[in-house]
Structures are given as structure tokens and as C-alpha cells.
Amino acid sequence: MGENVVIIGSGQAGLQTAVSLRQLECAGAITLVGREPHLPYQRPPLSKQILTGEWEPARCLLRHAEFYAEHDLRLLRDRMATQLNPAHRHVLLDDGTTLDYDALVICTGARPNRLRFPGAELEGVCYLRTLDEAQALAAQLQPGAALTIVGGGFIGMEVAASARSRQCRVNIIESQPRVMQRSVLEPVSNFLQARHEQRGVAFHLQECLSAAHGDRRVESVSLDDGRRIATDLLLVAVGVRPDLEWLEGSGIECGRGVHVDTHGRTSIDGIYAAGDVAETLHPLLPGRQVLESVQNAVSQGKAAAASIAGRPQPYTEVPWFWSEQYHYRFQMAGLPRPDDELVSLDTGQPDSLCLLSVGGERLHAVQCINSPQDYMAGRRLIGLAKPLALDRLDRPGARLKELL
């Protein structure tokens, strides 16, 4: 095949495009284009291992430099896509360049859900998404600092414990009940908050910011019940949504994110997405869903590329997940539906935890800290989609590896 392929979003999804077309043998032109001056990385470090000092940002690389002429990959750093033209074919950058394409991938990831408030501009309020926010928060990191987190999520409740392992104050702004709400079952959420608190995070549940304040940089926040919270550094982390701004009227159907099949192709014939930036249809998951995960962006990116090279193989891998706060390693996979049955299964360890999601004998979910045999029969479970015996599991020292 010589088409020639121009992806929009050089990250994890991007970057896995193009060198499965390599793998599947396309010899066509694959250029790359990418927000960032930094040569592609890995994004879940930058939470927890850059944060902490563990690892230089090299390490972050998901390719080395040379890797990209080796394989004949053109990449374009510090460039974005402002407008796609399908009836053309080509798409214009922000440098005023316009590429051609046979077969166009939209991997443009998500951005941070910004919030608006009094003193957002001041120095000290940040944000966490790429290589350089997390260099810069990282070296604000020093002991004895406060740091004021807005979101009890994925990202708020790594870089809470990345900061803790720094000996710095944390406190946590989280407008739920309670921590994780969207992505974990109770139980977990539970478990997490609890082993924060005993590391000296301070929750606020059901609250919200109104403000912060100082004179140049932010010195305290208030919260919507008058409250006042000294800090040094204010991260805010309420969610992602899909960068989908670019593509208003080029016709490609949207929801959430580019609705796309279960073989990475969208609603305009020769245009694909893959990753955080696409919604697409699952044989194991309820309509569409939008799945901010590294293994999705994989797999994605996979299907995208085995359809341009004409092999089209239909993603159905099992959706799966993963955090690392402290010691403590929470595994997840599938997605919970909201009649199930919650069941507890009995680990025979401390610290551990394991939680299926159980609809109409079904396993939708498992969701497991410091369990991982647990977790990797769960997730080959859900993906057999066969009845479960639960019964069997009724008894002490029952796991989960039995029902296969």
C-alpha cells in the first residue's frame, strides 16, 4: 500500500498508528504531527515518576530519536491541525501548511476541563497534562510546601501522593461524596481515601472552589462554605474532554469525542481516531463510550491501522485500567453497570482488594488493589462473557482463577 497517511496527534494512540502501518507493512508516506516541541512520551509517569524525581524525562520516551528516520516516520513537533477539509482531503496547521492525505487518523487526545474562577490567573495555579507542566509542578514540589488539589480523581489522587512522598501539605477539593466517584466502585474509593488520610492528605467532599487569592501568586483558596485553606500551589484536575474544536464543520459525526466503530473508522469514508479523542462502540461495553486509558489508545491505534492497510481486525479487547498511589497498585477492567451486584471476594491479604460488578451472572467489572491474579482472571472473565458461577466463590480462600 502507498497511501499516504497524515496523522493528527502524535501521543500514545499516534505514535502506535503509525508503527503498526510500518509492522503491517505500508510503505506509503506516514507523517506525524504533534502539539508539543518533545519527541512522543508516555503520559501516565507524569503523575507519579516525574513528579516524585524517580525518572528523568527521557525516560518518558516512547520511541528514540532516531527511531523515527529509521522507519521513515516525517514528524512535525510544535504543530497543531486548525481546520480539516474532507471533500479535499488535506488539512491546515497553525503555521499556515497544508498536508494531503489518502487516509487521515485523529488522535488529538483531550485537553484539561479548565475552570473559571477569581484568581485563576495567578502564578502557582496549575494544570497537569503534558512534559512541561509536569516539570514545572515537580520542581515546586519542595518540602514542606502546600499543594491544594481540585478533583479527588485519577490524576488528583496520584499527584496527592506523589507530593506526600515529598514531604509536602495536601489537601483535596472534591465536589462528590466521594473520591474516584466516576470511574471506582464505593469500596475502593473507601480503601484510597482512607490510606491518603493516613498519610496526611486532608479530604473536602461535597465542596467546591470559589476562589483563590493573594497578590501575585496564590497564597490561599476559599471554598463555597466561607472556609480559607493556606497553600503555596494550587493543581487543578476536574477531567479531560476530547479535542474536538478543529473539526467543527468538517461533517465527522461527534458526541463526547469522534464517533468511531469497532475497527477505528468514523462517519467520513478515509478518515479514522483513535484514543482519548474518539467514542466508539465496544462488543463488551453499553452504546459509546469515550476510554482515557493507555491500553485503548493501543488498541485503537491497532485497529485504525490494520484498516488503512486493508486487514481491518475489530477491536474487542477487554477495556482495562490502572493507578499507583503509594504501594498500592488498583487494577481495574471493564466498566461497571449501574444495577449490578457488588461482590467482595475474600483475597487472603492486607492491604488488598477485590470487587466484581456482576449483572445477570455476567462479569462487567473487577476491580482489584494489590491483587493482581484477581484482576488478570477477572478481566479474561469478562472477556469470555460466559455465565459466573458464583457460588463456587463462596467459601474462604475461593479465587477468582477458578471459573475459568
Contents of the next structure:
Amino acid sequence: MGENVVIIGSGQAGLQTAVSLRQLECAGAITLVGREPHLPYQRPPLSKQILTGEWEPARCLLRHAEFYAEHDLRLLRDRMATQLNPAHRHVLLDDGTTLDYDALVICTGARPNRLRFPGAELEGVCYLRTLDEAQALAAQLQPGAALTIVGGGFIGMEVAASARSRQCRVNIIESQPRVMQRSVLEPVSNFLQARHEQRGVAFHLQECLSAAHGDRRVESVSLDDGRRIATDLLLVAVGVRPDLEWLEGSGIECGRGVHVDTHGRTSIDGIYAAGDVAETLHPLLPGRQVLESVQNAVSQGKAAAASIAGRPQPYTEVPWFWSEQYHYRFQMAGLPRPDDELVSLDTGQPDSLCLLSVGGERLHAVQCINSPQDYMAGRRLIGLAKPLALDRLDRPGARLKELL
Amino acid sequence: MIRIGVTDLGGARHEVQANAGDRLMEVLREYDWGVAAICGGMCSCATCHVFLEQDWFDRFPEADYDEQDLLDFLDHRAPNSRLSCQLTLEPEHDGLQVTLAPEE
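Write the structure block of the form predicted together with its partner chain for the protein whose form predicted alone appears above.
Full assembly next; the chain just shown is listed first.
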């Protein structure tokens, strides 16, 4: 195959697509277009090891610098696509250049939701998505500094844990009744919130930020109920949205993200999408889903590459995700559904948790804290999609893997 | 410099180099034929599974509880299985021989 492949976005999904194409012996030109000045890197450490200072930034790189030339991958950095023209099979970049393609892969990921509030422009108000942003935040996490985080999602919670390890004072403002509400089952929220509180993190649930105050730099924030919190830093971490704006007018079918099937194919022939930007069909999940995870970026990147290489291989892997906060390792697989029954299992270990989300005798999701064996068993069981004999777990010491 | 002999999934042999303090996974994921290591070394995914030759196996600290738990779930687990994200290389590992385990 001598196809000319252009990949817009050089994060986990974009890089995976390029690597998989070469592994599948696609010999054509491959161009990766990345918005950032850095070589492709992984994002999970940004809220953890980069903030705690455990890792040098270079350790986040997904491949060493020579890899790209060695594999004949053309990497354009500091470049953004601004327009897609499927009729002429080209994309326009922000520097005015045009790239022609035989196959195009959309891997532009997601951007943080921005909040509008008085004081949003003050110094010390920050977001966290890129390595530069992580390094800038890390430099300000000095012992005794006060950090206020708007948003008790995964990023907010992980940053809180990292900041506590650097002896910062931390407040979290969350508009929902519990933290990480969108993604995790209630006992997980309660478990992790309690562990944060034991370590001195203060939570303000069902509260909204109304303004940030300060002269040049943020000095305090106020909540809707009028309370004020003194702070040196304000991190806004209220979720992300797929980066789609540049696709406007292209005619490509989008919902929340770019619609793809299990082969990574979009509504337009020759155009594929993968990663945080894609809204995918999945044999184990209802409807279409935007799955924001490394695993999803890797799986979809592989599926898109396989389609381009003419060796289609659908994405059927059980979606999974993990988070680390202090020494708590949270792992989840599958997605809970609204009418599921929640089953809590005894893990046999102190300070841990295993939850099952079950509907119609099928296991839809497993969520574990410090119980990797139950998590692995659950992930397998979800993939098998067979009726679950839950009654067999109704005795002390029963383990989930017995159902495999 | 630590030299490592690696047998990939196709049976091909490679020699790679590492520095003391590197984790084996970080060395192996650099290569096309290397490990996937999706979770980046958090001992969360078991996609960096390798087999160590027995006399080398004994020259690393034992697997902890979390790693054992993940290994227990792998179809291709063998007595000399390890997750390469949990193996820190030291000068005495020069000459290490590893074989990559099949994807699950």
C-alpha cells in the first residue's frame, strides 16, 4: 500500500495510528500534525508524577526523538488543522499550507471546558491539559501554597492528591452532590472523598464558583453562597469537549464527537477518527460513546490503522480506565447503566472496594479500589457478556474470579 | 550501559541498551516489536508482560501483591513471568535475557 496518510493530532491516538500503520507494513507517506511544540507524550502523568515532581517531563514522551525518522514518520509540530475539505481530499493548516491525503485520521482529542467568571483573567487561574500547563502548575505548588480546584472529577481529584503530597492546602468546589459523579459509582465517590478529607482536603459540594478576586493575581474566590476562600492558585477542571470546531463545514457527521463505527470509519469515505475526539459504536455499550481514556485512544488508533491497511480489525475491547490518588489505585471497566443493580463485594482486603453494576444478569461494569484481581476478573466477565451466577458469591470469602 | 537481549513475539532476537534506574518496560515500549504498556507503568493493565530466563528471574526483587494479582489473570502466565513496568534495571542486570509474552 502506498497511500498517503495524514493524521491530525499527535497525542496517544494519533501516534498509535502511525505506529500501527508501520507495524501493518503500510509503506506510504505518514504525516502527523500536532498542535504542541513537544514530541508526542502521554497525558496521565501530567496530573500525577509531573505535579509531584517524581518524573522529569522527558519521561512522558511516548517515543524517543529518533523514532520518527527511523520509521519515516513526518512530524509537524506547533501546527493546527483549520479546515477539512473532503471533496478535494485536503486539509488546511494554520500556517496556510495544504496537505493532500488518501486517508485522513482525525485525532484532535479534546479541549478543557472554559469557565466564564469575573476574575477569570487573573494570574494564578489555570487549566491542565498540556505538558506546558502541568509544568507551569507544578512550579507553583510550593509548600504551604493554597490551591482551589473547581471540579471534583478525575483531574481535580488527582491534582488534589499531588498537591497534598507537596504540602499545599487544597479546596475542591464541585457543583454536583458528589465527586466524580459522571464516571464512578457512589461508593467510589464516598470512599475517595473520605481519603482526601483524612489528608486535609476540604470539599464544597453542590457549590459553584461565582468569582475570583485579586489585584493582578488571584487572592481569593467566592462561592455562590457568598463564602470566600483565600487562595494562591485556582485550577479550573470541569471536563473536556471534543475538538471539533475545525471540522465545521466539512459535512462529516458529528454528535458530541466525530461519529465512527467499530472500525474507526467516519461518515465520509477515507476519513477515520480515534481517541477523545471520536464518538463510537461499541458492541458492549449502549448507543454511541465518547470514551476519554488511554485504552480507548490505543484501541481506536489500532482499528483505524487496520482499516486503512485493508486488514480490518474491529474495536471490541472492554473499555477500561484507571486513576491513582495517594496510594489508592482505582480501576474500572465497562460502563454502568442507569437501571443497573449495584452489588458490593467483599474484597478480603482492608481499605479496598469492589463494586459491580449488573443489569439483566449481565455484568456491565466493575469498579475497584486496591483490588486488582477482582478488577481483572470483572473485565474478563464483561467481555464474555454471559449471564452472571451472582448467588454463587453469597458466602464469605467468595471471589469474583470463581464466576469465570 | 546495560545490554539486554530480547526475543520478540515473532521469535526474532534484538539487543537493546538501557541505563541503570530505567524500568524495563520503558526500554521495551520504544520498539515496534516491543510491549504495549498501555497504562504507562501503573501496574494496571498487564500489557507489558515478559518472561525472564530463570537465573535472571532470581536477580530481581520478588513481585509484590498487586503484580502477582495481575499475573494470576494472564493466560500466558509462566513461573518466570513478570510485568516489565515493575522491573528496575541495575548494573548487575547487564546481559539480561527476556522474551516478550503474547498479547492476551
